[in-house]
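Next comes just one chain, in C-alpha cells: the form predicted on its own.
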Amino acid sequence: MSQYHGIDYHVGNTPLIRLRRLSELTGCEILGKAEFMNPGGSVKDRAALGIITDAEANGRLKPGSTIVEGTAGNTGIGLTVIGHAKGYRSHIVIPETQAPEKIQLLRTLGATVQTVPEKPYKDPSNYNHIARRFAEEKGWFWANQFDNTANRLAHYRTTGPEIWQQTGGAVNAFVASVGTGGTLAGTALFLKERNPQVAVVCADPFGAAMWSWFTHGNTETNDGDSVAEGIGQGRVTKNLEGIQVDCAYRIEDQIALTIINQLLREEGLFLGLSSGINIAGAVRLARERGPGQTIVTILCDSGHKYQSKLFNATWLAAQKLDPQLPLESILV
C-alpha cells in the first residue's frame, strides 16, 4: 500500500495551539484546535468527510454523483473540496447574507453556487429546505448536516480522540459553539466517556436558542443577534438530541471581536468570529473556575473569508463594533 495519500485522507489531526496571552491572564491552559489547517479551511472538512464516506458506505453515493447541501459556507466548501477528491459534483445553496469571500470561494472551487434570501427554518424558502427539495427532484444525494449524525459521530471518532490524546488526557473542560451541533455533541461524547468529570461548555451569540435550551430547556428566548457566521442554532438538530453540557454561556459579538484581534495583533493567528466566540466562552469558564485547568476549544476557520466585513472598519462602525479595544476591556 502506498504511504502516500489524497487530501481527504489529511482531514483532522491538526495541532493544539497555546494561546498565549490569554493563558498568562486567566492562570489556566486555554488551547485552540486549529482547525483552519484542515484541507479546506475548517472545522466543517471532519463533516463533510464523514458525511460523504457513511454516504458512500450504505450506497447513497456512487461514482459521478451529486451532493447537494444548504450551507453558511464552511460545509459546502469541505464537501466541494472532498468531493472533487471522490469524484462528486458539489451544488451549493447559502444565504445571500453570508460574507462574499464564501460565495467567490464555493464558485471558484467548482461548486454550483445558489444564492437564496435568508428565511428562518421555518419558512419553505429556507436555503436547508431548497437543498431538500433538488435532492427529491433531481435525486441528488442530501448531505443534511444539521440532522444527518454522521457528522457528530466524524467528531466522536476523530476531534474528541485527538483532544484527548494531544492533552495526555488532562482536559478539564472542552467549549464550542453550535451551528449543526455535531462538534459539540461528538467530542463531548467522546471525552465524557474517557472521564466525566470534564465540562462541556457551549458558547452561543446572542440571538441563538442553544443557551436557551440547555440553562432552561426551551428555544424561545429572543435576546438580539449576532454577526457571527455559521453558528447560532434556532432548533435542537438530531446532531444534538440528547446531549447535556455542564453549562452554557451567551458570548457578545465585541468580546470576541476584541480576541481574534488580539490574537491576530500579538500571535499571529488570523480568525474568524466563531472561533473567538469559543475562545470567549473558554475564557469565562477559566474565569469562573479559577488557574490550573486546561481548556480546549475549537478555532472553526480562518479570518480570510471574512475581510470584506470583520477586518473593514467601515463595515464594523456600521455595527457598532470597535476593533481597537484592548483586550483588558473585556475581561473585567
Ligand code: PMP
The other form holds:
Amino acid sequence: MSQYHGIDYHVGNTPLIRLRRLSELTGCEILGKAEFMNPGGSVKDRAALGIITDAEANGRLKPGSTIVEGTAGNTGIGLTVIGHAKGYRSHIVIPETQAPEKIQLLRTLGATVQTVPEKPYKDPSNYNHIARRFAEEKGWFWANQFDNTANRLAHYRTTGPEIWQQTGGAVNAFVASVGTGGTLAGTALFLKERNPQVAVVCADPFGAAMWSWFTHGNTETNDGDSVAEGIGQGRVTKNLEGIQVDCAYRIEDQIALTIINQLLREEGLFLGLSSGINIAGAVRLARERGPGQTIVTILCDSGHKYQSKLFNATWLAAQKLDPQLPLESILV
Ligand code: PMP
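Having seen the form predicted on its own, I'd like the form predicted together with this ligand now, please.
After this comes the whole thing, all chains and molecules, with the earlier chain placed first.
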C-alpha cells in the first residue's frame, strides 16, 4: 500500500475560514467551512463518497456499474468525480433551470446528462422519480441522496467531528440550509451528542418549507421564491427525520447576495448563494445572542458555477437584485 492516495481520499478535512468583517461587526467568530475546496467543488462530495462507500459495502454497487442520480448539480458532480476515481460511470438527471455552468461541467467531466423540465416532487416527472425509474429499468445504482441516510451519516462521521476538532470544542452554534438535509442533520447529530448546548440553526430560503417545518411542525408555509440553487426543500426527507433545531430563519436572497459580494470584494472568497443564505443565518443568530459566540456555517460551493447568473448584472437586474448594497444594510 502506498502512503499516497487518489482524490477520493481527499474529500473533507476542509479549512475553517474566519469571515473577518462579519466577525468584527457582530463581535462573534463567524466561521465558514470551506466545502468549495473539496475535489468536486462542493459540500456534496461528502455525501457522494458516503453513498458510494456504503453501496459498495452492502453490495449494491458492483465494479464498472453506472450510478444514476437526480440532482441540482453538485451531487452529480461529486458522484461523477469520485465515481471515476473508483471506476464507475454516472448518469445525471438535472432540472433545466439550473445554472448552465453546472450542466456544462457535468458533461465535460464525462457524465451522461439529461436535462428535464422542473416539476414538483409530487409530479411523476420530477427529476428524482425519473432517476429512480432509470435505475429500476436499467439495473443501475440509484444514489437517492434525499432519502438515503448514508448521506447524513457522512456528515455525522466527518463534518461534525472536523468542526468539533477545529474549534477545540468551543463551537456555540452550527447553521445550515437544507437541500437534502444531510449536512444539517448529520452535523447536528454529532455536535449535539458532544455538547447538547450547541445551537443548531436552519437557514431557509423563501419558497421552501423547512422554516415552517422546524417552527410550526408543518410544511404549509412555502411562499415566496429564491434563486438559490441546491437548497429549498418542501418535504421532510429521510435524512431530516427525527431532527430538531433550536431555531430556523427565513433569509431573503438580497441579504445573501450582499454577503457574497462583500466576501468577494474584501475577503477573496468567491461563493454561491446558498453559502450567503447560511452566513446570513449565522449573522442573525450572532445579533440575537450577542457577542462572544463561535458560530460555524458551511461555504457550500464556489461562485464559478453561477457566473452567468449571480455575477451577471443583466440577470441580476431582471431578478430585482442589487449586488452593490453595503454590508451594513443587512444589519439594520
Ligand atoms: N448548497 C448547495 C450549492 C448545494 O448543492 C446543496 C446540496 N443540494 C446544499 C447547499 C445543501 O446540502 P444538503 O443536501 O446536505 O442539505
